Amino acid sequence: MSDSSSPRTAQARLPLAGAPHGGALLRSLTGLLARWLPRQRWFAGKGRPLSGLTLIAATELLPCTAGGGAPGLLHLLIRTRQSPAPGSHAPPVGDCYQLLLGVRDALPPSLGPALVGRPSEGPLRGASVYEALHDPRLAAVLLERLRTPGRLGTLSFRRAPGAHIPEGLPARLMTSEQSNSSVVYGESHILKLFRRVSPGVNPDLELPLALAAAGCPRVPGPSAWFEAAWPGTVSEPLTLGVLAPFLPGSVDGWQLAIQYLGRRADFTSAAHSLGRATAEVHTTLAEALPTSVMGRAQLEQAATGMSERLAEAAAAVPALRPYRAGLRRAFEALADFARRGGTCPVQRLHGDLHLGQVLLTPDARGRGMHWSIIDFEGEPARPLAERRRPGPVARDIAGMLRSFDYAAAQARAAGSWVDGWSRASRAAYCRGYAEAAGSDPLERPELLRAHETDKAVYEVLYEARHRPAWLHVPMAAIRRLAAAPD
């Protein structure tokens, strides 16, 4: 893919990574990014001092030249270096982030909140550098690149065969994202941009492609995507963004559950059909991609890993410490299940299934509403290789069961009836799953309890770091799970 479509290509080009003055670009942006990055919701390194930045790659999607009049668009891959938290003896850590920066001589007032800063030196000296996704004009450039497959620098744009992507769609940035960023184009497509990236196919591309090829109607298949090659290596490319059909008229499961709770309405029918939808996706994934079986050694290793995560979380969150002994019983029961000869099938999973990852959508055939499942990225805090690893379906089921508790917690002040609402919804979901899958997730209670406990521990750590006001929600589950009988 060339830049010949840009009216500004005749102007002097910005020195980028690998060019003689590529270091000048990074030096001019380092101070601005060091202040700006930790304030972003998708920045994963909160609580650890940012000690350095390395420019991995830089690509001009639109030329970034001073005095050009029109905005420029710069794509960066930046590796961070972070010192351990105060008092910790852990080694420094780092992540690779995808940044899309707009460049203008002067920033209009509407884009003021998106300002990153104004470099005082280097090739962008005096220009206004800002978060490009807030600029509909620059967000539209990404859509046009995805409509026209090809390469640009280290970036590669690909389009699914037969995908219809209209041109000229208005862009709007969604403001509810946490670990990523999403842009909606008109009412037909949505682009998810992964912020923290690493070599390897992101499961949010890999699994929907496999499900679409298998004809699963529960998951919208990707229309286009783009990725980057890691300079100077032969490693797998980094998945940077996925364009998928937007599902207008949909309501996500979280909003729906909150609406039902607000009316004190029974949710069991919706939960039952959601259980069936989950089982259909699991069944298709097991048919389309390799599966395996966990034996004694693997199950014992899984139980040990859960115990270690509990110890790490308790070290970081003091409120968790009084419940360690009770929570470990769930992991000990899983290890005992393995020692008694228990085994567990494993397959590719959603990886982060909850009510916010499912949509009640108008059926394309005019047969009412049906559940669609989205966002197959997995838990963003976990390494990519771990998120791509097959696992027990109990992990996804436990995530959804925890989500019913989260929803009920929003209405807990309204009375004790919400505990019954959550229990009934959880049971209906499991029944629906069992009917569609042909196997009941409650047949292996050790697996389900261990994974629900592990999920609750993860939630405690996440909420303590990112949303302290929500910490009481997983702590309620921690108290229940720690007190559960063997």
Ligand SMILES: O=P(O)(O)O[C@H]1O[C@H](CO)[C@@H](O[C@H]2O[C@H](CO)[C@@H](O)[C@H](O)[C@H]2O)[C@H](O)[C@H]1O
The other form holds:
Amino acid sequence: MSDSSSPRTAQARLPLAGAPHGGALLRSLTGLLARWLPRQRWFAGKGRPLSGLTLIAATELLPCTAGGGAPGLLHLLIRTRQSPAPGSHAPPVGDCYQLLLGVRDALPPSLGPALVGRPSEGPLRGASVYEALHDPRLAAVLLERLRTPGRLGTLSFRRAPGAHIPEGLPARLMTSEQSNSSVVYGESHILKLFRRVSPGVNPDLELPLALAAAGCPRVPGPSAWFEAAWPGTVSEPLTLGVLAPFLPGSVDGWQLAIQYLGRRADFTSAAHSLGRATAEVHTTLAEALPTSVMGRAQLEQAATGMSERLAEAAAAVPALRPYRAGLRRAFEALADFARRGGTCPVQRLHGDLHLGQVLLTPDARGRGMHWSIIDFEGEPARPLAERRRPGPVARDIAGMLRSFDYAAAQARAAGSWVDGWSRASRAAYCRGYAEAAGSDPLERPELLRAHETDKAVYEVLYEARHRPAWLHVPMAAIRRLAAAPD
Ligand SMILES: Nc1ncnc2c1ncn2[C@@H]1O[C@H](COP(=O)(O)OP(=O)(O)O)[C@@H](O)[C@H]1O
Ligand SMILES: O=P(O)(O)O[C@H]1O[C@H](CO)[C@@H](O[C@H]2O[C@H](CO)[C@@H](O)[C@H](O)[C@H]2O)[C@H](O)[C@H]1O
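Show the other one: the form predicted in complex with the named molecule, since we just had the form predicted on its own.
Following is the full complex, with the preceding chain placed first.
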């Protein structure tokens, strides 16, 4: 497809496209973005002061001119430069973010909260620049682009063969706590826009495509997606957004667990079927994509990686420091397991599996409920190459086990019975997994304990950066794991 598309779709004027290192546009937006960016939930660089912004690519999806009347839509890829956290001697770091900015002469009151700012210079001087996804009219432009594949500047829009995407679906931005941003279109599709992006296929596109091709019914298969060429390199394109079927009437595992806890209800049946669903997805991924086996050197290396992550987390979160020696014992036990000749199969994984990543949906015939798994992006803080590397299934299982503990922690004030709820749910999940996978995750306790400890350490850092009021949740697990007998 060329860029000359239907009247609904933007004509590419692209006076800004390819502007590699700033220019008038970025200069006029820098101050506004520098204030706005760190306040966004999805901004990954919390705790490290922002010291600079560079424009990587700019594409007009709708013409953007101050005084132009109609709203404009601007797609930006920007790179941040961040000083190390105060007190750290690490060098400055940077991340690349995707922004979709609307431009209007004046904002209607409904879009007031989406305002980024009003540039006082440059091509957008005096206009209101705002977060475009809040504007249903601009979100509709994006859907139309995804319906009509083709290129626009550095952006490429692709559609899965045979995917049916109705036109003109009303858009609503999801308001839940997210690492990215999602727009629901008419309860039929959901578009996830990745915020922190890096060159290479995002596993949240790669794995659902592979699972859909293998006929796995547990994961909504992508209908369309868009990506960008990384300017000046021949590396793989960078995935920017994925449109997938929306599962209406679904409730996520986290909400469900909290509801059950509120009613003091047993969760073992749901946890058991969730274990089965996880095993089915793992089995399909192992059949569809490359696998291998970790031997001594790789397992020792994995244990070293876990110790390093602990050291980094302890440097950032003082509360972790007293528990370092106790936690390291789990990683030493993994290295010992390797030295005793232990090996471990590895395969592609979910990478950040927890109760918020699973949806319970009424099945199409309305006769039962069905677990689906979403968000295969992996832990947002890890580099993309690491997230795409095969790993032990114990990593995902440990993530879900931690999540039962998280849910119980929310209800702890209700009494100590929640510990039994968590233990029973964890056991049922492992039983369901073992039945469907044919191998019991509890058979390699060193692997599970090391991964659970690694996950709890990750969660401490995550909560310290994003939700300090929740820090006590993983810290309770840290105390327990650090005191666990060998
Ligand atoms: N296919 C879907 N159908 C229904 N709801 C979905 C679907 N995909 C995602 N969601 C909802 O959107 C939320 C955020 O999606 P997710 O992929 O986890 O984004 P993030 O990586 O930003 O956290 C989920 O918790 C879920 O409630
Ligand atoms: O879902 P995301 O990809 O955004 O994952 C990140 O955020 C999660 C929280 O929203 C975080 O999960 C932690 O809190 C959950 C409850 O809110 C709990 O179910 C998880 O077990 C716990 O790890 C996740 O770690 C983070 O990567």
